[in-house]
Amino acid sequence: MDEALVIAAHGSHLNAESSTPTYDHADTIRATGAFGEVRESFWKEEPSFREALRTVDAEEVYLVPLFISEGYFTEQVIPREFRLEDWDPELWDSDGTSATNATLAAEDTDQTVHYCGPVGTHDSMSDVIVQRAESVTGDPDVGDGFGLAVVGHGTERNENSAKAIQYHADRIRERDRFDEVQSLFMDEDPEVDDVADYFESDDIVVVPLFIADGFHTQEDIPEDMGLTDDYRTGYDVPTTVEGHDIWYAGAVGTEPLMADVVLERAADAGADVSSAIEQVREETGGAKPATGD
């Protein structure tokens, strides 16, 4: 099987757990046998973006960024480090949430690289957010009587950072599963600090749209929402804040169904992985997308 999958993630020199979801999702996909090779690569860890293709024997590679939004890393850093010839963000024909894929040549290895949009803006990410809500509440039918907050970093430096959060909040709202759905942010309005002010529902599930748990999801957000004064002392799930029960889910990227989104990106670029997608969804409890979604 002369096709490989390479997952490109950020990683961290400071947080040893940052790469764990990447390895977990790669292992899940590797077990399906959909690709001859599955490789992990990182910006801040080894194996690095720059060396990744040299570790792959296959002549055809599907490159999927394990990033939330379209922007600096997906449009500049990854194409540069993987040395993708003739790359131009216009090839994705995206408005900030609709990246597709582009087939390019790697300059120094002559491999054919199908460069895919990031997992965070794929439609199937909405399913992962919903499943994250199911996981934290322990209720596969959660929705009625609950509000859902989809939380992102938000930054003035990249308007697409907020677009991804709003995109999935809008899609989930249209399903009419939850009583309320809001997009909230750490660094711009509406801020997650005031989560209770934006909901009437007694119960609120909070799902951060981050790939891995780290400083923001484990320390900043819990303290900002008032779940605890000091993250080191922990907090209950749910925790009552201003009369609302807050069900804090932690990073969406740790949900096992994320492996499906990686496969969906590869499938959109032409990979024959329909059986693998079905297998992963069955193994991770992923529901099929809602009709018309």
Given for the second form:
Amino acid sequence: MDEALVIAAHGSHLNAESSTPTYDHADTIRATGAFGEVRESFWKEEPSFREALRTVDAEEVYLVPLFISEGYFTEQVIPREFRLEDWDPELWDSDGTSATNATLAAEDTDQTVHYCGPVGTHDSMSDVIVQRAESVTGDPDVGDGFGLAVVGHGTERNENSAKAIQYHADRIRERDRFDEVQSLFMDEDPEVDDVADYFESDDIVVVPLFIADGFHTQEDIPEDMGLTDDYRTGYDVPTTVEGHDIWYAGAVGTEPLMADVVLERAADAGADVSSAIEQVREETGGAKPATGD
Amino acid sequence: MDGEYVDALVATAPDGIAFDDLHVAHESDGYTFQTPDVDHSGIDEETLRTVAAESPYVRNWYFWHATAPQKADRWAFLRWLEGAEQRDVAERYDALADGVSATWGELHLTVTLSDGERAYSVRHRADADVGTSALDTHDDPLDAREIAKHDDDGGYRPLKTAPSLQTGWAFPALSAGEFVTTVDAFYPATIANWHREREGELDVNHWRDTVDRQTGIYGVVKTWDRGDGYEHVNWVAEACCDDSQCLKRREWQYDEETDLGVDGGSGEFPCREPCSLVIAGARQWTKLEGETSQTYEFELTPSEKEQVEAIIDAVADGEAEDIREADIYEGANRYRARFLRAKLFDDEGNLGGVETEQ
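Form predicted on its own done; form predicted in complex with its partner chain now:
Now the full complex is given, and it begins with the chain already shown.
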């Protein structure tokens, strides 16, 4: 029997566009034919986490959370709502940014579910952040003379929320591509409000590590950074703030290359999708997959 | 195409076929081929091929085994649509020639037979009699996701089964597989749950089960249940789950032993547990209902009391926007409401000048 990919995303009761990146990435993967079925599922929309598996014909399912960090949603909500028997966060053996995958049975459908870590903590997410910077500047070689700010929500309920942001900021910094790389947060220090204080570079690309554009990425962050007094009037890209040109990218999750991260998660769990990964990287402007380790 | 179903029949005959009035077998003296119209036995393969090629029973068998989606619920749904359990093949094919339709929520579903092939279509039931040329036509089932997102006024629909599906579109020519994908995109999981219910396997999670499962910001809802009373859950169901709000038929109750006191609705497909909107509402109500009542003293004329009731009714029934601008005979008319506010509210917005905190 065919294998299916089920993407688990947050969705929204209020914002019609919250689901859009999920649909877009699912469509990209669907078009590769790598899976017999590709299904979107949502915490706040339908099909719900509770009922997505029963709409899938395949006996074997790769379940990939379209979430940024590991923690409450990936360790409690999703396994519970999908009724994954004998789930234990220890199965991922993660330090907060190193989730792997676990193979479990779904209690209500008996399907075999390869439950993968979230897209946000996969290594290839660093590539998506960089690509987002390329997209917003229109420069495939962006880096020299630029600072990069990776922005996250902050701790809230979950200490891993900040870890994922710092993890990718560190990885990108090590590449020496941007003059400076800094992680910033909405509700803790260093705060995104003070973005100009944290960089010496004249140009700063700001990439929020969010799955979908919504209140935080479209209203709070642009206003907090001083790109605009009122998000409804919009802002320019770049906008000059305190002598720096701020290139605000909007949610990283809308970058087409995100589809690659979803596939990488499934591949790590054993899905045979290498040609789909190649195809998606080609279509979405990602780098060629590295050969060997 | 002709070859396909005949080849398949010949290949399957040794296993025996008994489906929808078609009986085929391969025995030592040759093939038997029986339908309500013909009865052959001891025929050779060439004769079998000739009779099979002309038989609607063979094409019908082939459709259900090679063309229709084989997942049990999708298959049963397609059978239900054309009344396969109520009509024999001959009757069905007569009916299918003119098209057989059914309603699924707000969807108007039709299957038609032309040139021996089934073709499916989906549109809003309000558009059932509208010419297809007057509708925006689609052929990609996943377009349904976008159509389902907004109502006719452009408002976001967080609940797919709310009776607010926009009109003006059609999927005029779908294959069987595309058809079930389309229906499932408009109303996710309704086919699966409908089928489970028909099979006696619907896994209902009642209010108590669902609330007990909640964590995080929704964990507070557990505290709303106190003692044996469940009147508050009746109010939730009346507010959110009535047919005027959701087309699923509510099958969940307070708990396994305790049915709620309000009607679950008459929808074709069941609702098996309180949805995320109900839980989000319940979270807010848990907080609000934690307040204790106070006695406020206002003076209202009888008409003003009735007007307050009319305004609440109009908002609750989604009719406030339908009240005409100059229809000052309606209590929920905008001018009437503004007059009431001008007369009864003080500068701080307190009704009757009475402060909320006393």
